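A single chain comes next, written as structure tokens; it is the form predicted alone.
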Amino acid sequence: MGMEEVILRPRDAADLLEAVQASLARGMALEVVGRASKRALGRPVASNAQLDLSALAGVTLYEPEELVMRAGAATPLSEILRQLAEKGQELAFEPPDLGPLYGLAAGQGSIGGAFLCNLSGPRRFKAGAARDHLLGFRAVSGRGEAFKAGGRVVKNVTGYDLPKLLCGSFGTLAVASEVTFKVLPAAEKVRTLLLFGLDAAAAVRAMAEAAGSPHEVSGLAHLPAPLARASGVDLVRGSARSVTAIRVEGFGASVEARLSALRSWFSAHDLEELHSARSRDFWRELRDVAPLLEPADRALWRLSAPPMEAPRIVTALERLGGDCYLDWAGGLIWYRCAGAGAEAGPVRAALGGQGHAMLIRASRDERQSSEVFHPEAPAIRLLGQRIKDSFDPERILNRGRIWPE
């Protein structure tokens, strides 16, 4: 059997360990895998072995009244999910389902693997990021030492915090084979407040003045009219026009009260609302990138950016042509491009030096050619290597997942 072929499927903890030191003594390179869904997200990794995580699953404790949950990193998200709802609880940074994004079945995602691509929803700007909801891990270094951060309640602490360290590392640094993490009460009740027939600056200017209001939204996006017709929710695909959409949540009087006085503060412009079951659907499809899922062969890019430099950004991507929404109350621009080239230079060049652009979706060929991670600072670029060479030195782990190596 070739070295290509090489398939570890360590059972726990203590197999995991063994694996990693046995390929950092034989000097194999490992390609970590948890559940497979986004082996297509980041560079192509240069391995000669697969480290299968998914015998490292399952919920190892739940207290519901303590709002903390532990589960094997490759415990399924829809198994997560599914368990929290049956106790009225949520993870409150909405991680989003990328498997169909890369042609595979919706619900393959695993719970580390939201954490350790730090993947966040449409509730990020209330709830912040997949990294501020983890509390602990375990996990095996790529110097095959295994060790634990964090614990089960929110601390201060001194020195390094691992957990928001491993977030966005995509297994680079470490194996978690155990995330402990917070989860919240679910809202009782959602609503959305839809604007019809904004362009982006109105849009991006309605969404401001909702996040500086004190009705508490939880939800923030624009669709221009083109992608807006290709919503599966009726009353967005029925507009024919652009959607800007305010969502709020909580408890049922709170949000009625809250939705009426939004719907008196924009009453100069064309309004309609989303209800509960209608509502949790489109923000699941702006969550999972669902407009812009096809033609699945074209290059998606995922731009951070102040909100107010939205419209500009827009614009200039615009020009390159392709199609484009916002979230986040303009600070996320999803870009689908016209064709499927990844065109990095110039989608980079659309952001003006203010924000970060990643390639989310594109050919193998073009992962392994291009910059998919926005450009460090050199001063940045020199501080990461010397993290990866306190956790991985022998650089056995997602070998150039992120960089070349």
Contents of the next structure:
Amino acid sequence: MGMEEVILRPRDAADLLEAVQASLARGMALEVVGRASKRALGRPVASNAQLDLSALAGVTLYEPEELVMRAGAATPLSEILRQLAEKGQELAFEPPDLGPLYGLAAGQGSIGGAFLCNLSGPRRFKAGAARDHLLGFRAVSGRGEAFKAGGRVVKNVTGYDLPKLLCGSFGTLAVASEVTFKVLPAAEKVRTLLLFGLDAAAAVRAMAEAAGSPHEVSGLAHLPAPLARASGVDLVRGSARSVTAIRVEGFGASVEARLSALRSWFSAHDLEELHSARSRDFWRELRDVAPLLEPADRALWRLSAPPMEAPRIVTALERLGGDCYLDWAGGLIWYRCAGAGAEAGPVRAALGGQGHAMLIRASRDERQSSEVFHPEAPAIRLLGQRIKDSFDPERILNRGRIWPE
Amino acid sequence: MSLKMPAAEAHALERREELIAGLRAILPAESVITEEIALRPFESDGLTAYRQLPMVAALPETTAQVSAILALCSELDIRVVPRGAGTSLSGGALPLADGLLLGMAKFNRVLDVDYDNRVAVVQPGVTNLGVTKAVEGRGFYYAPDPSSQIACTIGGNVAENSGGVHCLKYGLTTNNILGLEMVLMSGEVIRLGGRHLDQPGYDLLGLMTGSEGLLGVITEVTVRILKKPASARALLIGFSSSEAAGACVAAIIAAGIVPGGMEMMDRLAIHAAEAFCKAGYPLDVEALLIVELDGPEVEVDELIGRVRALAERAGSVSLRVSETEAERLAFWAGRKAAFPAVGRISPDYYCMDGTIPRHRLPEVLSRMGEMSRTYGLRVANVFHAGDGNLHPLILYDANQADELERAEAFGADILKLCVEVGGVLTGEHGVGVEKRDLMGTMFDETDLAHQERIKCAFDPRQRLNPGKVFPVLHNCAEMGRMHVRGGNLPFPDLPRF
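Next up, the form predicted in complex with its partner chain. The previous block was the form predicted alone.
Every component of the complex follows; first up is the chain already shown.
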């Protein structure tokens, strides 16, 4: 990499095609950047130039009654959410805002980044991941060819589901110029039931009961006492105990009825209730990993495993030091290491062969030398590399972001 | 058969006896089928217009057997067509004259139900309804519910990414599975996902779902199970025009309501259904809407009121709300029996499956009416109104000269129309052989090549289910070749960028 970074800024899809073709012809490796909020997520990219998509922005189609929106890949997420909110809609997968985790301002991410990194918030276990909401896209592959995939309708099985493949590809297969996605009505009302003082095992049991109830809960998380104390929400901060949270969303009367049923079910516990504004603040904190933000120099992991494995994994992680909290009924564990070292081996050993773990935040050196993404079985790795080769044979797109190459 | 399947390969036909001997070394004798009379049941699937006897059929019952069979076929360079229950409406399981038909029906066990993690692990030959049956004792169910759910298998559901009437709210197969065990054409067994959410690396689970048996053979599926909603009620709403019915659907969604199911039928479909099963449908309306709301009782009651008001505002001419579970099921009975009901008023019918942006419905129905007159064939419409998935049923008589050809041409025109208005060729039935040659109306060559190279990544010799999905069977080595362009383009960091 040269001292002065070359930055290519296509103005539109046609420019983007030219930029990728020219890079291909010159053997230039590109770091693909939307709004630059997640450059520190994944392995460091080996590139000769940055492909800055920031001009490919703007909502080009929004039909609220059809539950569909289309936008340039680098459209700010904040702009998307603002337009949706005007019509009482939202992105059901609650994309997190990870900027602050990397020392950046909040609200900087793009819609393309949310899909390409397949980032989903607390509602994921009920409403699906980012990948469940991308309907179609236009892109330029590493072959220097513009192509499209999917469509603008939810029911579509025409050909392979390339939108799924794009989600979680971290820009290594194709440079998306435009994304079309499903949007959904936002809930009229949100309530959160808080259970105080449970340990991880009791919390996971309670969350399983709530998830297996007919009350359509849309958030299930558990914060141990030290992390609850740092919350910006007074009822959580002031409890001085662990907090297990159960979120109920929907139409007014329905929310009241379900919350009341859950209150009776958990009546043996010490309970409290968050209403709409505090609920939204609380779940935003969890979504954006705010409880583990500081100290900023500590390595941070995201572990996904069957929910009932969480108590065992938490015990193993606690032996390593550091702090963690649970989301997705225990299926998601956020873990902040005791120090700057990523400790990839011990963290993955804590999984006990279940699920997977991704290093979300660490120094450049740590991300260079550790396996940021969970190691895959050799046959699956081979398939992944063949797919990479089929889209980007010269490896010019985000080289090294997922695997060393 | 107007459809061209890949030409039989001489070497494969010559190796028939070798294949049979190899299969008999892997499977019990009764699981290797070679006699014409015993192969006959496999000659077609739900798309009965196309028939082809396979060279041989095999019925494995373990993953190890599937692995050994695929390794054997790789070694002998013989093509393989996987088959679940054979209910595909797009010819996804149409055999090849020089190929092995791999029947997965013996994989029919529910392996584990894990209520705490809310998943069930099943073999691919378990029927869709069989999954729900296995968990309903504890009040759980498996959400995707294709109309063929009594017969279709979960392996086929994954291969086709099946939907159903409840997928507007609960998603398709792809949104409801967490893990797969599958066998690659090489014979290698891999596991994708599990009882946890998401995967590291590329989303191969998402890619496999809806891949129509071209990438691997599924041997185990981990599905998400959900607690049954506390209650469900339906409204039966008649309109004097499809425009008014369409406006009502848009108003419901715009009001923030996502019904569990929302179905529309046109006049011909209403009359056929009512004649068939006396569901109590109004016969003096042009469009009938069934809107089902499910969830907590208090929510359902509140939303029934809201939907009723929206329907009246949209100009409904009749409206009934189910007061009992029996009445709710009666509302559905006509819709669920719509296909056989149409079968009763016509010797044959051809079921189409395009999806359109919902607001284009009136225009699409009117143009379909014109086509109906041009082709001289009637068409009845049932429609997953919430998500824009159309099922026009073209009525024809295969015994009349050229009626099948006309029905197929009519069907192709409908699908092209779907694409023209911003929709897609198939919403839930799959491309298979049926829509294969129409892929070019939706995707250009570059789009298709990016998909075909994925096939090559999994199965470079194109042994698995070739002749489906893609209109041209390209050679993988050719597909992979790079045509570097743009060498003379101005360096793109010039000011204009």
